[in-house]
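Given as structure tokens, the chain that follows is alone and in the form predicted alone.
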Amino acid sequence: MGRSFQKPRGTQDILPSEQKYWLFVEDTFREMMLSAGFGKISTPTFEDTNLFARSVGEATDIVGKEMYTFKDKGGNSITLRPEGTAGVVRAYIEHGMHKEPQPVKLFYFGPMFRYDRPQAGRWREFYQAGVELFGELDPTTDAQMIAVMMKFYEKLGLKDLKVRVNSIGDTRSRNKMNKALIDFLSAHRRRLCNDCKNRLSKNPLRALDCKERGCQAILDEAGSMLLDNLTPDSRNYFTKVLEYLDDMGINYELSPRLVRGLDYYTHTVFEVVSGNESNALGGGGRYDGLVKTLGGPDVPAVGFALGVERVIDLMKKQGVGIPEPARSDIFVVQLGDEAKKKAIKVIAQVQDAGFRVAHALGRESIKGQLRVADRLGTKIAIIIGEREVHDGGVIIRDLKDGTQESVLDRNLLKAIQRKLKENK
């Protein structure tokens, strides 16, 4: 017996029994974003490694520890995308979308990859649904992005959610924050973990992401002073964002340590959590300098992304009811070679008329085929045997009560419509 293979650690198989959640989440997201004027964009699952180093930030854990990076056969350094924004910004620049009427509103849904320690809510291959909006710099846009995210969760039926929100200001604010952090954390250097000590010289704000227990009390105190270092313009911008959130009735809390795990953010940053859980369902913020950093014009932008697996886990935990995926209306059963030939024609005819049709043409026994129909939850069966081939008709059986009738081929579609109407 040969070797038995298993999926790589940190990945998952999404089986048919689970797909109803995935279909519901993706369909709801797509319909909501299209109706709100966003266009769908799909970008490659791998990009030039430098794209992420320049956008996400070399001092981040994502770039420093978690990326799947390899050399392709041409010797190019390639990375499986660890997040979606960088690729969308690259596409926005490459295809000249900055020349289109602004704002440009885009959404995506797809897999991301990070070499992380697998645990609840964390996968090495995971799915994100994301939104990016280019060309508007206004507090109302930031607040509206948060509102869109919360509306999506509401449409899914999730409850007990809150938004954590913070501001990391403009470039001048960041410089003041970094200086204040260096001064404060240097005074407590001996109590910091090695990663935080290294971050002090490379990117002090990244220290606020630290999950080491020994650093928490120090970092909480450090975070509380960051808002004091916002420039007047940044403070005014953030105040207006909060006012708009109040006007929209969105439940939020100020979170001074929130900086998100990516270097490209400016001004507003936010994340959504459930109850007292620490893992965010999703988050985002403004990233006004990223388009320029990656070689485009100076275009403001804001966006968010949410973790699909975490959303589905919470839906299950909260017992959210989900509509069942559309099932087949009709199951075609055949017995014998001539019946099989006719069944193929009947399947095509019924599909062309707009009905959902299932079959198991590889099975020979009627009983075995009807077992498949029962498992699929099909309402009616079309049965074709040698007699039906000879007589130019079929048998239509109601799979709920077992009643059946013979129908001529020319009356088949009308009989199906009548039977399905009776079966509602």
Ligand code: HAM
Contents of the next structure:
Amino acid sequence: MGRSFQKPRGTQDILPSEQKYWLFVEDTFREMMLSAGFGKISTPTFEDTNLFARSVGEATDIVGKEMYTFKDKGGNSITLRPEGTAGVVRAYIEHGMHKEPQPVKLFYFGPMFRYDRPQAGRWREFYQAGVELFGELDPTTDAQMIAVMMKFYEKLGLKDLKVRVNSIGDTRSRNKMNKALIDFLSAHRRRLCNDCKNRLSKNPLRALDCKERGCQAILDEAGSMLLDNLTPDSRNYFTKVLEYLDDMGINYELSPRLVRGLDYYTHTVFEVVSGNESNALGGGGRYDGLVKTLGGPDVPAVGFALGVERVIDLMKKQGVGIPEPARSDIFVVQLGDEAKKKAIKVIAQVQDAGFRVAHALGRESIKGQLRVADRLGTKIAIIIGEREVHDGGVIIRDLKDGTQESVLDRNLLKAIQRKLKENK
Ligand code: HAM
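Taking the form predicted alone as the starting point, write out the structure of the form predicted in complex with histidyl-adenosine monophosphate (HAM).
Full assembly next; the chain just shown is listed first.
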């Protein structure tokens, strides 16, 4: 035997028994977003490294520490996408979507990659379900985005969730915040971690999501340094967002230190947590400057993304029941070479007619095949032996009560329909 392999650290195999959760989350997300007028977009899983450096930001942990970056054989610097927004904005610009009627509303579902320290709820490859809306700057849009996200969790059956909200204002507000933070942090410089000392000169706002305990203690004292430095316009905007959230009955918490780990945000930022968990289930915010930064026109935007693994974990913890995946209606059983040939034709015919069909053509004995049917919970079996081949028919067996009847080939579909109806 040769050497065996294991999946890379921080990745997972999603086995058939788990897929019902994945299908349920993806289907629910897709159906909800399509009916809310969003269109699906898929972008590459890797992009030019500069795209992320320019959007997510050089001083962030994501770009500084967590990217899977490599040179391809042509010498280009490529990065496996650590998040979905940058690629969607790139596509929005590249395909001239700003010329379409605004708002442009998009959603996506796919794998993201971050070289994070693997632990509960933290993977190196993980899936995000995300939404981006372009071309609308209005407090109702921010509140609506938060409402859409919360509605989705509700549709999944999740309970006891809370959304934390904050505002980091427009560019002028952020300049004021940065100045205030530099003054404050400089006074405590000696007690800051090395990363934060660096952040002080590069991007002081980033210090607010430093995970070091020492820095956190210092920043606890910074309190409402962000909200206090909002310009009147930005404050006004944020007040309206909160009013709309109140109107919609959304359970939010003002979180004055929330900045989120990406540089592109402006105005409203938000994050969803469940009761006592520390990992965020999802997060997002407004990013009015990003389209322009990446070479497009000045178009405002807002969006969010949620971590599918974390959502599924919580569904399991909260014991959320999900519909069982569709079982097969019919199991085709065959005995003998000629019967097998006929079985293949019958399977195709029944499948074409829209029934869900299962079989175990590799098994010889009728008993063995019926055991598989039983395990699948199939309602009826079509049994084909040499005799049925000769007579131009099949046997239909009710797998619940064991009754069976012979049916001619030409009556097969009708008989199946009748049997399935009786069997409901
Ligand atoms: P983010 O907060 O970095 O935002 O990621 C969104 C969600 O992805 C997190 O709340 C979490 O559920 C999940 N997630 C992040 N990292 C991991 C990981 N290592 N393992 C498992 N799950 C993880 C963004 O990515 C923004 N692009 C969201 C956005 C869209 N903002 C505006 N539009």
